[in-house]
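There is one chain below, alone, in structure tokens, taken in the form predicted on its own.
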Amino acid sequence: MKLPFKRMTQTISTLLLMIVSGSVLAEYKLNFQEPVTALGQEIFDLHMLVFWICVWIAVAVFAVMFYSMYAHRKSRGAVSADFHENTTVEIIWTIVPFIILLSVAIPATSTLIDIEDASDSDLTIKVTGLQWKWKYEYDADGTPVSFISSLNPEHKLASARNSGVDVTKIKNYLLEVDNMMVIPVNKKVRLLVTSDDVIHSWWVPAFATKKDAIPGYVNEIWTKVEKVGIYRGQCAELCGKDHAFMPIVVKVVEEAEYNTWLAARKVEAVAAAAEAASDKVWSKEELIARGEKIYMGKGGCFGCHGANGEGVAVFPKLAGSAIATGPAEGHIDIVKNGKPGTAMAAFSSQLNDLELASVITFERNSWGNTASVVQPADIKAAR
């Protein structure tokens, strides 16, 4: 008995000197992230109001169940009460219940009423998500705006087993994208909320505002931020095998600076539709130096194929493979529709021509594969 009593102790000392430390009491909160939202704090200010209802009533409680016990203890020679009803007692245990209810309602469906409120809005914003990754789609003046955001690469290569990275010293790890949703400064944005696959939820605990995306429905949420700067949140539904990496990170930013990047996005989106619907035949250097980006950052292909093509876990390798050897038909197939029933998603709605074409190239002439070229027309003509 002396060993675990002795790591008991170990233990005991261990979470004693984890209290007094002041870096770890800096890091410890129990509460809500400090809201940057007028909304979130209406939903923080509801939640301290119930929770100190519930103090007191606790309090009220156990101090008449404690004095109770004391002053009428049998050593005393207190003799229980033997009454069958009491009527002030009903209407008493009644009433105050009725009022407490009733502080607690009246507010709680004032914010309820607010969350739903999105009328009015300056901007809207859809937010798809994806096995595992957000998109992102704005209007820029009719033409439309979007871009995928994954989880930052060095971050999912970290993750992975044995990568020999001490993942404790990664600033802000697994909380980092490589495309940050971008929005004004204190401008009510409206944010359509779906899903493409199956059932995600777009979370930033700083903003109060949470909504699940179901495929074949549109949710609808908002926000307002009153402060500039980075704030971070993830899926909060349980989504399948990259669930733990699937963050968001928002960028809030004066208009003037929204106004900048938006016209920025706006001109990029327009240079890569010409220039995934123009006829231009690519060389296969072109295309493999474009789809390795691809498969390492937007299309997040090395998340289950591995950075080398080997495969990870349970996910099929593409070094060697039948498909990325294969006809490129079959291969255009299922990185076009997916794999019903399997992690394999389909890139159709993700990608256009010119990026699947790359990226498949990519996967047909890397890590020892040598097939054939695939180029936009041959993606355009499958579709």
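Computed from a predicted structure; not experimentally measured. Numbering follows the first chain given and starts at 1. Rigid core: the largest C-alpha set superposing within 1.5 Å between the two forms. Compared with the form predicted in complex with its partner chain:
When the rigid core is held fixed, the Cα atom of L101 travels 2 angstroms or more between these two forms. L112 shows a C-alpha shift below 2 Å between these two forms [criterion: core-superposed Cα displacement of 2 Å]. In the core-superposed comparison between these two forms, T88 has its Cα shifted by at least 2 Å.
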Second form
Amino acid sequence: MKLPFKRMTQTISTLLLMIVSGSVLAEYKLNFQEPVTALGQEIFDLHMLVFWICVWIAVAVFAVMFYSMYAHRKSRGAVSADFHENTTVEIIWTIVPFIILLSVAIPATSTLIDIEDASDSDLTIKVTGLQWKWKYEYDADGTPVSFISSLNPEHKLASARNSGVDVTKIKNYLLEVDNMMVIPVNKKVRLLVTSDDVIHSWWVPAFATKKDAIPGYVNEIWTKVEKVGIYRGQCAELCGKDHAFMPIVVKVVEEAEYNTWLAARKVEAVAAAAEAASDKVWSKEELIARGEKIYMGKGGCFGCHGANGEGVAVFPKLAGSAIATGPAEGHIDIVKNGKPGTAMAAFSSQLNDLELASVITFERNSWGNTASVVQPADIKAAR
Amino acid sequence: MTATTTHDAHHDEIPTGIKRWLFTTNHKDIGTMYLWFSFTMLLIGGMFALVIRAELFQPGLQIVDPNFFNMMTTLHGLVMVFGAIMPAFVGLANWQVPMMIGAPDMALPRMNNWSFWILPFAGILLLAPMFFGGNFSSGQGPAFGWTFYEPLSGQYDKLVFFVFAVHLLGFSSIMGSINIIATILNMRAPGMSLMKMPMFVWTWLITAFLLIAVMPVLAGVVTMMLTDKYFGTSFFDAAGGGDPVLFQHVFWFFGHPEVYIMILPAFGVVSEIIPTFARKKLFGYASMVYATASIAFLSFIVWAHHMFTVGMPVAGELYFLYATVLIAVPTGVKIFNWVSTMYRGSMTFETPMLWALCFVILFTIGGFSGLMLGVAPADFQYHDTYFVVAHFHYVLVSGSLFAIFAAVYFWLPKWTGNMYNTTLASWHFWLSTIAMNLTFFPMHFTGLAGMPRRYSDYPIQFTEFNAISSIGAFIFGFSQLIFLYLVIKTIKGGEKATDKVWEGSHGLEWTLASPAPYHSFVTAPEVK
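In place of the form predicted on its own, output the structure of the form predicted in complex with its partner chain.
So here's everything in the complex, that chain up top.
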């Protein structure tokens, strides 16, 4: 509890310093992040235009109000006048605001039309929101490349109550993922945004792009980033328990680097698909080792079921649970197909057969559970 | 308030004990119950808010888990909107409308009783699931935000409690509104034409029509959720051919008029108070009425500005942008009228006036951020961030809630017959105002800097402003206990108030004795 007070004192003194010196220190953000797209700059300018209009109207209105409060107070001997209407004045203050609004609506219209024009894009990426991670799908010359991007699990564990970790020491706390989305610089990138479960919202403040990811809808947005770098954003629509724990990290690189990256991803994707499709029978240890990584990473299972299978709040525990220790069929079914009407997702759209087999085997043989081993072939048979 | 004698001999004695409150059909008793109910809910909703602010005091989770945090944001919103603000205005209407139009009581007194007594049961249904699950940390209250967007709300397994709570709240509001309309249209004193009605009565008349129009829509949307969840329909389930965005359209068709339901009576209160303490007639009475009606009309055709990011066609977005910013025109008229009422008046600054002036300034700030939010391209950046949270707390706390405080400080001497302690009242005012700004002003910055709302934990760069907001919130919360103490003290006794109470008082309620007799205006007064 000592820390925030120290930071607080710093903040207050910094704010005072700002007022005195008129400078804004970079650490204390009072306005939008610096935009790195032309559209972002347009939106920023529009935002500042409306802001200053509001400030000037406020100054005018409050000046009259404070003047009256000072000059027309009874204690100064003011006697009230008896006017109570004036048609001319009333018409003027209906029309003038209307004209001011027009001066906002015109630039807003042109910006809005630009935002919604995703035509002539250079490449398309599909973005799917999932409780509580993002899936990105690329088209690498006809080969689908897809991966899940989820919060670094160390951040999630550090966030928990009584974790004993000082989160202020963690670099990019809550803003670091295992797999970044990668896009080329100066290319018009079209994003198709959707969701597999509830509504999420894909937002990167520096790009000024925000769009809801809605099940059953494919929304379209685009961005053309002008500066190489790593940009961070977060989910903006309440999507359940771990809404605060599904960041978006985009790495913007030169085109050549992008092509190399995508080619490497393609090789990985082909290899992973082949591995999952093979008839190999895996050992229990191999499956458990792989499963643990998925449980704590790509699958994000620990978010609800706990790092030790103990369950979190209203979400069920797996240690000793009827499903995780019962017949394999029931366990495979719930992991593959989810449980409608709950946050339990259908993982068959996120994990391949080998990954499903691994994580199920891990859950059936951890935290005191001792149940059967599930092979990729069992998953395939159940498909 | 309780120990008054009837001035009309043929009326029965006032019943005593619990029966008086259970079976009462007296508008003053029912108004009192509404106000106490709403204050209780304000404290409950306020405690939820303090859990939120305590958790957000620093990054990392210290007090609650994310699911419990979401439950707090959800219940805070629902309790404040449906439990605190709306019933408080109905309570004020119950007390004041008959006295201001010279009527002996509400038009439908038995229904009045019923519309109040439904409320506590609705509150119990809403809050009960919090206590399911044995211990508090695994409470099973709703955790999907006060806007209960599908499909997230469909994942909630105690949904039925929420749905029936909303149904009951809807019944209560509709009955209350019918009563208010029937009273205003039928029971005005001879000579009081519509255009002679006090502004508070006008704003409530319009609000009541808004309520009747949109509460059935709310009931409809929760019923669709109910059948989706339990009877296999797919209104909002994409997998069954339904449409999650339809939910938002229906919800906000209710939701946008709803925000005006919470602010129009506040406009009415302020329009009563400012002329009283400026000792000058309200400037532009007729344009105030027309502006209120225009705002009410516009409120039905701007709903989708709450959902600019769902991916509407660009033509739709442009339409909702234009219609939304248009609301600034009639709202501006109101503010200009209030300022013109003060201009060349003879002002004094008693407690109700302090609250009313504070309302004008802070509500205007909330209106400006509203205008900014209405500009769709910029809204894509503001949407679902703390900027929105700052905006609606400026219009709902320093708007609606402050107007309610203003009203209580204005009429409390009339209700109780006693003058309150003005030193305590000043403490309440100054602490609340300073703390309110300390809490919500920094949220503009956290929002612009990029902090999404409804976050149980946040990146480090938002720490400072969140800490300031939390400190402000605790000061604000505990300041309300001063108000509680002050009101109880005033009911029990104090310096006797005159009938007129304030030097600049005008209107029928001030012609009654203080405290207002249990049965007032048994003979209708004449209005010239």
